[in-house]
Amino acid sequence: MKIVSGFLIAGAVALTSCTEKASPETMAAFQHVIPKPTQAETDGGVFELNAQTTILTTPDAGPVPTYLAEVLRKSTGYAWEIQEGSSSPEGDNAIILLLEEHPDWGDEGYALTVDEDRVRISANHPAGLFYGVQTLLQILPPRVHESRVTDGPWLIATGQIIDQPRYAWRGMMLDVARHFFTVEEVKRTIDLAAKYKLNRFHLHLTDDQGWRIEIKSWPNLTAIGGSTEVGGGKGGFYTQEQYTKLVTYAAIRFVTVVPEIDLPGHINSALASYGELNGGIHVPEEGRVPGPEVNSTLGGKDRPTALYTGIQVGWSTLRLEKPATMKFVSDVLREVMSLTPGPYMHIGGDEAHVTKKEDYIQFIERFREIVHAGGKQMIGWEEIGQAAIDDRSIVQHWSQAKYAVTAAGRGARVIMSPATRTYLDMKYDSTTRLGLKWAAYIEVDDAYTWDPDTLQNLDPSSILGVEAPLWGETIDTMEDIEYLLFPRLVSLAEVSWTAQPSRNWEDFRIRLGYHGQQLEAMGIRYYPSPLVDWKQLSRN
């Protein structure tokens, strides 16, 4: 990459003609922009991208300036040189990357105004800039998203987009316990996610079947935890430093990673790694992986557990009275906010139906005062509404309203994930290949069709945004992941970014049909809907 101080403009350049219509395909690309913006109006003209074409920026403007570099020169083959400057960039045949004032737009609103001359990008935040950049990609022809030099013309129809989001927090989680994904696999997931103005990428990194961070003063959780996965796979885990890495590569998306140890329940990749945290679990037998050490002792205190690989839940659990335990928590905990820049973390919480309930509560108040003394926000899945919580912490309401109803009215903040409309590991349909089905079966249509807002007893000045878990259960390849996330993540970004009001079901099925050529050229093996009009991608 070459940055030039000031914004010396290459000399003369064939510039398309003001004079030039957009065809019919310029403006649906225009016009089909998910997660659907505020304000968007084209005026029918075209403006073209060329071999010659700047990027013109300041250096307020962070990583997004390099990031649209990246991604146009892998499908355009031109240099794209970035010219960065001191002052407000103008030029013509450029890309305007700028950050100015504007009441209305918070941190992650932008606008986006194309004409014969320029594209310009301006927001408040460079956050807001990726995210018109991402508008900016979608508007631009389908195969600009491919990883490979394909031929132009690279034409943008004339207009402006405003836009901003509904809710805060646009997340989606993906389950790397039941299933370990490599670190590559996680950094696609990550963007893909990214492309969707997704803010939010929530890891749970462990369970019954596997442990997935490294903690250097309890090493057998990996060594041993980590060493299988359901169905008895090798299983995997990711060093602090890869870990480190993959919170840095979300961060220049301006996605925030919120790490998941899931206590005290759905921990016995914990007890199989340490028999002191053992207080006589039983393993259930379909599952359990025989070994000459446990089988002797499986289920005795203060020896370590049988590994798991199947699927059940609610049977593992911490014991308050255990010397180790809290020693256990704590010292995880700290390692892992330590590695975590973000400001969250996310202690599970959920399912734990072995665990006393008078435990449970206080399970939940000593984590909250680690998670705080750590300088973090602590987020639990809802169940944590049963113990004394307030303002500083964050349920994730999946199941039952009645403890987010509660955590709400102690002043926390509520993280909508309803099993019945988000939970992407269940089947779309009874013929689906992938995915289980005891929340429901999830269409494209059911993931769009509901607001978020209207959660009996729920003040919906409570709710922080729209969160989609992945788990793990039945999936093991990208392929896998893609087919569950891909169209239903791309329903539910637009549930969390688009004002209700602006939301329809039959709009947003148009618009996915002509969206359905992105995702093929992004190369995501999706699920085609047979309620959605699918537009293939022109290879001419």
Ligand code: TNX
The other form holds:
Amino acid sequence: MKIVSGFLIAGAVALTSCTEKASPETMAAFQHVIPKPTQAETDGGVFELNAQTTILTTPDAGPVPTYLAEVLRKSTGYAWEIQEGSSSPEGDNAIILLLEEHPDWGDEGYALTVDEDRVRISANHPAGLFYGVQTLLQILPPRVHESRVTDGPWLIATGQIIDQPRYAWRGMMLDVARHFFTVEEVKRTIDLAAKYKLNRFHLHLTDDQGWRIEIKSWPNLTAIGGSTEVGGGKGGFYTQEQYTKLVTYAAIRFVTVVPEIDLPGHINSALASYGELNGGIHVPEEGRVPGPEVNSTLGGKDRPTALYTGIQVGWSTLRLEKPATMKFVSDVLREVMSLTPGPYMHIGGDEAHVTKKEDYIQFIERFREIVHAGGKQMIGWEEIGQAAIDDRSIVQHWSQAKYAVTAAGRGARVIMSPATRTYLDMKYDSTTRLGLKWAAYIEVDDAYTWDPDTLQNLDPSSILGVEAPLWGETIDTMEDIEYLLFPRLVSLAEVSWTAQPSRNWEDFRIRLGYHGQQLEAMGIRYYPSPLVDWKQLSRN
Ligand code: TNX
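Moving on from the form predicted alone, kindly provide the form predicted together with this ligand as a structure.
Time for the whole complex; same chain goes first.
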């Protein structure tokens, strides 16, 4: 009898000493992850990160341990030593990052297990470890996202999360042509997108108003074509070295950069740089910057056009019959492809309203040959579906379903960017200070409550994923980018990651309100949508 009660007491002591119970806030963090994971179960205990907690990993984890250590150092102030190893008694008080073969997790899935002594993230590939790390950061106190040291305790609820994405293509696009954004601004945008498990960053590098990537064989493209922007600001461009650094920065976050050179329309910045490319384009009065063409007695043809700082679309084109045209295209695409390690080259192809239809079709076929010769896969806006597109190309749907459906019928994969749901340059409502409204007003629920897989006559297996474009006519600063992206990018990240049956607006609305604290901790100047009850960060 004595022994039995002694055993019971010892058991009770052991339970209270090491099975501390998670507080409601710690439990809430575990339950409010965005994008919503496939499975998440907490058993109510806690693990505490402290100054002795280490990161335990193996070299095949790639850049993930270093990324994690850097984020945690900034907010906790602890050392975050990275040690080589997997599980052992020394595995206690550690965050363990391990590759482990698992048939159900795919290339980007992961399992995250938290018990009282350790956190363990396992995945088939480093990308999965990176997504497990993002989830781990979300289940920590929101202060972990700040870039200054605050006091602990750094508590995590114990439990398990098993997760993998719905779509392989989870992207956003940034238009740096209409207004130029600096390398630092683009990096911050990529970093924020990666936190929501996006894996593609499409850079719209050229348009009528600006040419933003250095091309060594055609230097005027940036010297002249990069010298202004919408509204007449000073513009700018990325040197090839800067572009390469951006690509590397993205790769550390498992984000593939997709460069776009918009052809054969949206091309005035090139026509203003090289007269031999101009087959007689008339630059609209509104936004026309007096240039060589204006002063010329010869008029347009073979003379550089004026620079353009307005926002009309669809009025410029390359001319197939001009001898310089295809040399220009192939030099540019070759240089951009050789700087880009990712497998994609986006050739634009949209709104070529002044290109003859038969020329347009030939252009697209010739672009495809050049892209294939560079070892890349061609992507174009949906209009390229008018040419003989097949399973070697990807079509980006934005407006008219028929083009995407036709291309998919010939085997092309489709990226879903319907303007009425995904265009993050649309205003939230009639009072929004930034943005356009030609497609729709898009509130945070409009960006959330749609299923990418509902285009009539489009086979679900054709859908590669979802991409949210941020066009740049009305935005000029990092604050503007943040305001239009957040919180709608968060909605779209969940659309692309989480399986349709697990998504529900009411449930998302509550998680997003809770998540407001993390947006605040990241210093994001978001649109505080009235549809959401935003929880504020408590600072210490
Ligand atoms: C349409 S969508 C465009 C862009 C504009 C955008 C503004 C597409 C392929 N072309 O050139 O910037 O609308 O919302």
